[in-house]
Every structure is written in C-alpha cells, then in structure tokens.
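The chain below stands alone and is given as structure tokens, in the form predicted on its own.
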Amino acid sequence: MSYTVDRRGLLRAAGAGAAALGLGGALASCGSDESETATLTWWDYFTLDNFQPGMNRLIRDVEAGVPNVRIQRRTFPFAELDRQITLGAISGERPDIAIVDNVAMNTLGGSDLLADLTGRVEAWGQADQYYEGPWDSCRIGGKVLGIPNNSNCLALYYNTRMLESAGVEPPTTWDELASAAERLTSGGRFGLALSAIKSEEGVFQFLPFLWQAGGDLDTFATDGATALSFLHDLIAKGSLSESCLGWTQQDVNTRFMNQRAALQINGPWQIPTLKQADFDWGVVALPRDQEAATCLGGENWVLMAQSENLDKAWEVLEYTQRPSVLVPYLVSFGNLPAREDLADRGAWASDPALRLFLSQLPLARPRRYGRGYADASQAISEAEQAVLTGSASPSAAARTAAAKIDKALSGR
C-alpha cells in the first residue's frame, strides 16, 4: 500500500454510488456439503477508522453468500503485517486469509508461506480479466500466489489557473515537464512537488522515471543514473524543493493544496481531498522519456499454505471478485480495480480524474524483483538522497547503487 489518508469524503459519495448502481448486497453461493461453520482467520493492515464500514461490510457480504463460513478478522500496522505472518511460520500463529501490498509478494513469495492457487485459478477461468500489472504481480516463479485486491497508481497532478496564467500546457514528456515545472515555480512555488523519502514510499515514485529511461533494476548504473541526473536537475534548478527528501505522498499533496506547488506526483488516493480544493484542478498521465510507465501500487489477496481450510478459504477469494461484491467494496475504499471488465462500473466510471488513473493501469508495472527486493529499493533510495543533496554525482551514486541491487537481486 502507498497512501495513508482520511478518505471519508468519498465514503459519502460511494455509498450513494453504490446504492444507485444496486451493487448493495451479496449474492448466494452454491450450496455446500459441509454440516459444521470454518471460522476462516483474516489479517489485514486497514486500522483507519474510514476503512471500517467498507471492511465491515465486505466481511457481513462473504458470511451472507459463502455457505457455513464465519471471519475472524484482526489487524496490524501497514509495517508489521508481513513480519508477523513470517514469525507464523515459527510460532504456528498465522492467518487463513490475508489482504497484503503487492511489493510484499517479493518476500512473501520466495517462501514457502503462501498457497499455490495455480490450479485453482486455471479451473476458475478468469485471470484473463485482469489488468496484466496486478496479475503480475500475483504471480512468482511462475506459480500464481495470490489475486489482486485493488489497485492504485501514479499520475501528473496540475493546477490548471497556474497553467492558464503561465501560458503552459499539462507536460506529456520530461523536456516539457522541467520547462513547466521552471516556468511555473514563483516566489514560495515550487514548480513540482514529489516524493523523495527514504523508503519504499519515496523508492515507488522514483522507479517511474527508471522505466521512462528505458531502464530498469539491472541497468541501474546507466538508466538509474539518468533519472536521477533528471530530479537532480530539477533541483538545481529550483523548480523542485530539496525538502522533497522528507516528504510523504500525504506531504507533497499538502504542498499542492496550499498551492505551493503547481504540479505534483501522486495517486488517486488524494482525490477525495482535492475535490475540497478551493481551485481548479487537473490529472494527467506521467510525461515520458523513451516510453511511458508509471508504478503498481495497491494490495493483493493471499492464503496460507499451512492452513487447515483452504478449500473454503478459496471459496472466500472468489467469492470477493463477483461484481456485486467487489464493486462496493472498492468504491468505499477509494480505490480502483484491478479488473478490466469492471471498467465500467462503479465510481470510477463517470469520475475523469479517476478515469485518467484507470487509463494507466495497463501500463503500471509492479514491483516484482524477488526476494532481495527490500536490499535493492535501499539501494536505490540511498542514491536518491545521495543525489539530490548534492554529496554524490548522479553517475557514482547509480554505480554504487548498481553493484548492491545486483547482489541483492542475485538471487533471483
């Protein structure tokens, strides 16, 4: 997950969504031979008081329409939720069911922990419904271990009265994108306004400028370091604030609603914040380089190997897919699917800002490098910080960083 922000706005306005469209409600399942209830555990990281009546309700659906089924649900901080299932393997306290980030695949997946759903998934004959990004995601060593929850990506806020008065159009590539972001920055404005944190936080908004580059992990030192000549520059500029490197996403979408900045990088996450902005405002795709790309972000659905009801766990996973389910589920949650044929359904359906994210679902790639990618996005959040406060060149922080995501991925 890449967003920690209160999204109560739009649970108003899905509930009235939701409820227009019908989507309220669940459907039955076929009957069962089982005479005894499987209390299924369920572990998730969604405490935010504005994710209960959503989650509360996603769990009423699946006791309602899956037979002999009850949900035994407990939660932990977004940190802590893939360390505990990893002690499970030693202590024997783990769940049925859990709602993961998809970043948590590559540790997650190079264990032994997770449920082999191949089988499953071939006789249930829908993964052809997904968007490749989530599915990929899912799948490890050529195994499928999950299946996608939601998704979520990133895109090229704009504030269209700065635009209009500096005579400048939304950037669709970087050359447009750093004269915008110089042109745009006045006084205390900044031009652009990203996320440069140390932590996967700040590592899932750089990686898009690696892809754009024609680059990824395993040409770090050539393609790493053009990306990371390109934010340098910006800052040497000053069209980006070297405060960008403490910044949270929440941060940076603060920035732009005191309009501080006239452009920002960000998720659809923060739209139930913005529509309470007092101006105008617009979402476009990420400008490109040598191609476009923009990042994964968002959760997935897994089941644990060792566990004693993973018929009817299964059960549970597909049963949260039905339309009637997930549609709800998702809009109350802010999020968008990673199903294709729900394009058409729900909030996102008639919302142009959520329709823009939608659009660059096809082409967000997920973070999926194995087991040392935890070593690997260190690394390159290290050159990052290196970077932009000027104590490395944008060559020998990528060589640096090149040498330790090789180790760290060669295991792969």
Contents of the next structure:
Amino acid sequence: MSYTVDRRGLLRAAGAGAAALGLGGALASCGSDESETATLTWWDYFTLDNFQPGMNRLIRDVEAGVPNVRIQRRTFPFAELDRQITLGAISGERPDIAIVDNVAMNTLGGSDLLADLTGRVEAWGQADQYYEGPWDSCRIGGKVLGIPNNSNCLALYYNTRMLESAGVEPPTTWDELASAAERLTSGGRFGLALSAIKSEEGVFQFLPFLWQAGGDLDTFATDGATALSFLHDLIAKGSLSESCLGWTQQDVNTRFMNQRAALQINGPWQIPTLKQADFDWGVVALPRDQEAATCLGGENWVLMAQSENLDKAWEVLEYTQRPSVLVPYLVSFGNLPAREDLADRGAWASDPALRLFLSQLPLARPRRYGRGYADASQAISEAEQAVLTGSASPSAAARTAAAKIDKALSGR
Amino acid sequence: MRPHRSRPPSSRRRRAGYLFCLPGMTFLAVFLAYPLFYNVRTSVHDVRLSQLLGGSWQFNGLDNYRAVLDDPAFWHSVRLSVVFTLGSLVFQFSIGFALALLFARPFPLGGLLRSLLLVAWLLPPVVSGTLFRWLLDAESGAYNALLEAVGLGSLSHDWLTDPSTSLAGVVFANIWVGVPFNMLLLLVGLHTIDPQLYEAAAIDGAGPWQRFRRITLPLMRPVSVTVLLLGLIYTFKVFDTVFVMTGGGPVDSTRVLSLYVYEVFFRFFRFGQGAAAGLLLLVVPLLAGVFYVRRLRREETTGGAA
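Given the form predicted on its own above, I would also like to look at the protein as it appears in the form predicted in complex with the partner chain.
Next comes the full complex, and the chain you just saw is listed first.
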C-alpha cells in the first residue's frame, strides 16, 4: 500500500522538479515541498458501491486542493468502525481522520482518543453556520471534538393512494396517527411500520416518541411509560406488527415498498430506493404529542488525538467544508447538509421530500448523553422489547429502565 | 510417547525434531498463548475506554470476575447457552446419525445427495443465519407460508420476535448447520465397522434392530463421544448465527454467553469485565477439550490393534 503511494509521491516529485526546472528556478522550494507531503489515513464505513464515486471524488478534490496531502482510505462495516478505532488505541494503528456515526461521540468522546478541535474551530469561525443539533453532537464536555459530515433525521412516509382510498389525511398528532394507522390496517397490511429492533437503530426510532411525550431520559419513568404505552396500543390494535421487534430500518422500508405498510417512520437515505417505487408516496413531519421532535442521525468528521499530522488533517476538514466540495459530496450520497447556509443549494433545495427532511433538522435532537449512553440505550431497547412482546406493562418496564438509565448517566 | 517403536533418539535427531516443531510452536505462541495471556492480564485490571490511552491500567484483582458473577444477565445467558448447546447437540447428533445410517448403504444419487447436504456446513454462519432469519420471518417467511399451504395456518407464528419461541428458532437454525458435520464423522465411523460382523449376526438370526443395538451402537460409541465433544466445543461458543438472526433479542431471550461477552466488550467498552467473562466462557469448551484430548490419547494407545 505505502509503496504505491511512495511511488506516486516520487512521480509527483519528478513532475514538480521538471516543472520547476522548466520555469527556471525555485529548485530549493521544490525539495522542501516534497519532504512535507503528508499521507493521512482516513477511515469510514461507507462500503456500499453507490457511495464510492462520491467518496473517490471527494478524496481527489482534497488531494488536489490541499497542498501536499495524500489520503489513504480504509473502509469498515458499519458496526466495526467504532470498535476498530478503540482497538487502535491498543494496537497503535489508528486513522488521522475518521467519519463516525454521531451517536458514537458518546463513547469516543470520553476516551481521549479524539483530538480537541476547540481552538481551531474558534479561529476558523464558521461554527454558527451549522444547525444546532448536528453541531451539539460534536461538543462533548465543553470541547469541540469533531465537525458534522452530514445530517439526517426521521419523518413519516405515507402511501398516497392508500390514504386517499381510506379517506385519511397524513397524521400530525399522536391521536391522528393512532386512528390513521388503525383505519389503514387491513388484511395482510399494517397501518404503520417502524423499527423496534434491539439495537441503537431501534432506540433511534423510539426516542422521538419519548421526546414528543414531553420527556427525556431523566423522566423515563413517566414519559417513557407514556411513549411505551402508545406503541403498545398500536400493537394491541393490530395497527403495528409485533415483528417490528426484529426489523431494521431497511426491513421497514421493504415493507413500505411492498405496500404491506401504509405509513412508515424512516430517514431520507431511503429516498433513492423509494424513487423506484411504482406508487405515489409523500413524507411529513413526525406526528407530535406535547412537543414536536425527531432524532438526529448522520455522521461527524473526527481527528485522532495521537495523529502526527493534526495540522494537515484539520486543513483537510476545513477544505471539505467549502460549498464547492461539500455540496457535490452530499448530493452524491443523497445526504442532507448539516450547514444552514447550504439549505438552498443542492438537490435538497428542489426535491420536496428532501426539503421536508431538511425542514426538520432544526428540531432534530442529537443523542448527546455522555459516556453512560450505551447502558442507557440498552435499557431503553429492553424496556421497549419487554412492553411490545407483552412481557411487562409500560409503567413497570419504564420504571425498571429509568433506574438503569439514572445509574448509567450518573457516571456509576 | 510411543515406547514400543522408537529407540531413544540421538541428540541431533532430537534437535531436528524441535526444529520441525518450531513453526507450529511459534504460531501457537503468537496467536494463542499471547492473546490468552493478554486476556488474563486484562481481566484483572480496570480497563475501560477512558483508560485505554492513559496506559496506566489499575490492577483490581478479581473485581471484574466478581462484577460478572454478580450480574444476573450473565447467569441468564449461561442458562441460555446450556439450553442452546444441549438442544443443538441432541438433534444434530440424532439427525446426523439417522442420515449417516441412510447414506452408509449405497443407493442411486446417494453421493450427490450427501454432497448437497454438506453445503449447509460449508456456508458461512452469517449466510445461514440470514437465510433462517428470512425463512422464519413472520410475514414473508417460507415456513409460515408452508404451514398456511398445508392448512395449518393457525400454527404460523412470529418465530423470532416472540421471546417464547426465539431460542427454539436459533437452535433450529444451528441444528441445520451442525447436522452435516455430525453425519460426516458418523458416516466415517460406520465405515470402520467390519461388514462380516453383520453377516455373522444375520446368520445367527439377529434382526435389523438387534444388529443395530448389539453391533452398531456399541462400536460407534468412541466415535459418538468424539462427535459430541467436538459438537459441544463448537456449539457452546456459537456467536454469528445467533447474532445475525436475533442480535440477542427480543428482550434478552437469545442472548447466549458469547453475545453477552460481545456486549460487555463492544457495546459498553468494559474491557476488563469483558475479558473476565470471556475467560469464563472458555471454561466449558476447555473442559470438553481436555476430555477430548485424553480420550484421543487413550484411543491411540488401545485402538492400534484393530
């Protein structure tokens, strides 16, 4: 690997040298230039084929636009990346730059693995261009430990024809959602589909209900119970399949695509797939209860504290935030920008579905709960699974979970 | 160690012998002994994500073990692992035995069928796990469709999302994965039985059942024990099949020991406790392994005569 880079470096040096000779001068600077070329390692989890052209283009852009930088990229499966970064702390093999899920900031943030970017960000002065949720997800313990890469959140998709033939409007409140889901259920078709799988994916989908009930993790015993019993009622009425306990968000979208669900809760990353559907669909904000709320997803760029090329790596991050680099990258990924100043620029400015998601970003909340979050998240998914399988009542499950959450978040 | 054949080797030959062992020993040292040592070391220190970089691991004696043994979730997963292993072994073995008996006699297309069965064993567990996740799916799964088709629609079920059947679901998949392995070894065992024994017994008037009970079963005992021990070692630490099918859920109905260890390590990043739990997970296969090696040695010393 490094051999090819070295060879490329050599060719580049030769080219630069020839150019310098041709221009008749600046020989000295050519030599010093070459010695400063930094090879930065870059890790991410965008392994799918359709991400590669965009990522390759971004890296080409960076190599062309930032002086003396080479990027060596490595990809991992989604669930592997955090683990590899942590293992890197032991083995010494870690990247200079990584793109991580914003929820990973909870665990990585307390680990001293990530470089503190506070000073650099202040000098840069663009922090206020970002939506609050995405930016907050990068701020841990008063330090800025990353900058947002892209953002997403959840909303409610609906099958237009099914709603029309049932005479139902897209729901805007919990009551409307419950009655719509009930009226849209028939035969092998469920009114609503969502993911309640026992992983962070399920928690990502559950938290909006907790927040909509007006609560947060610190009031789980009461507001958690409200949210849990709302979902439990949907299952009891048959509007939501009990199988949602095993569904990933991908599975949920498959149900919706196969027209076996009239409504689904999902993110904007499903839009490219849904565009191929042979039926009309639309998307609206998640229904509200006491409050309107949705959960923030997406990735952040982080730098490793132990990196030998921190200055160069920061230069790369700064470069990627130029609209001419960032917009094409986000468009090719089908992602939304985390920056407000790009709201009127890319594909999301004209596509109504993307616009809806973008309009939700200001109220999208990051899961920024600190080091104990993994335990809290586990407690939430266990409570949800216990209630939806009928093995515990909403209030009992919420009380058990609340105790675990309090213990986890108080630093044990 | 075989005294009857070898003369005491000259020191040169002995040195050559060690030399031949060297690559294997190096391999074991690097890939087995060192990680194991590292794991033991980790298990007696307080290692969490925040301590990884600091370098100063706090020695905490048996605290990690205590924390694991005090955790009800650990014991729950031990129980699940025992049920999972026993359930898998009983069916893998009996179905494997029945298939071995079937394939022991030549019949048209027997060889082809046998090799097809082996495909199950060759598939990566992630693939077979995913396959069974689809097959057992409540709405689009083939098994429910099958039940419906034969008029037993009332039995169709959310196999993997109902906590009362999810463990049975993953055991079912694991049986399917393990049957070919059992069949193959048992088939080899059956071929080592002298056919003249059956002929003689038949002449003496023994029926098929008697021949099976008096000849096949006793002579298959050593192979069977080996197969079961190997099965125990493989099954107790199964991770991928379960992880892919249910991720340990719903609630915690399929969180077998290997998944518990995984969670402590990579969801909660409590490395010290994870290492302790990992070593506890190692106990059962280790005991089985010791038994297996001892048996193997006994068979070698006694079994040379046949």
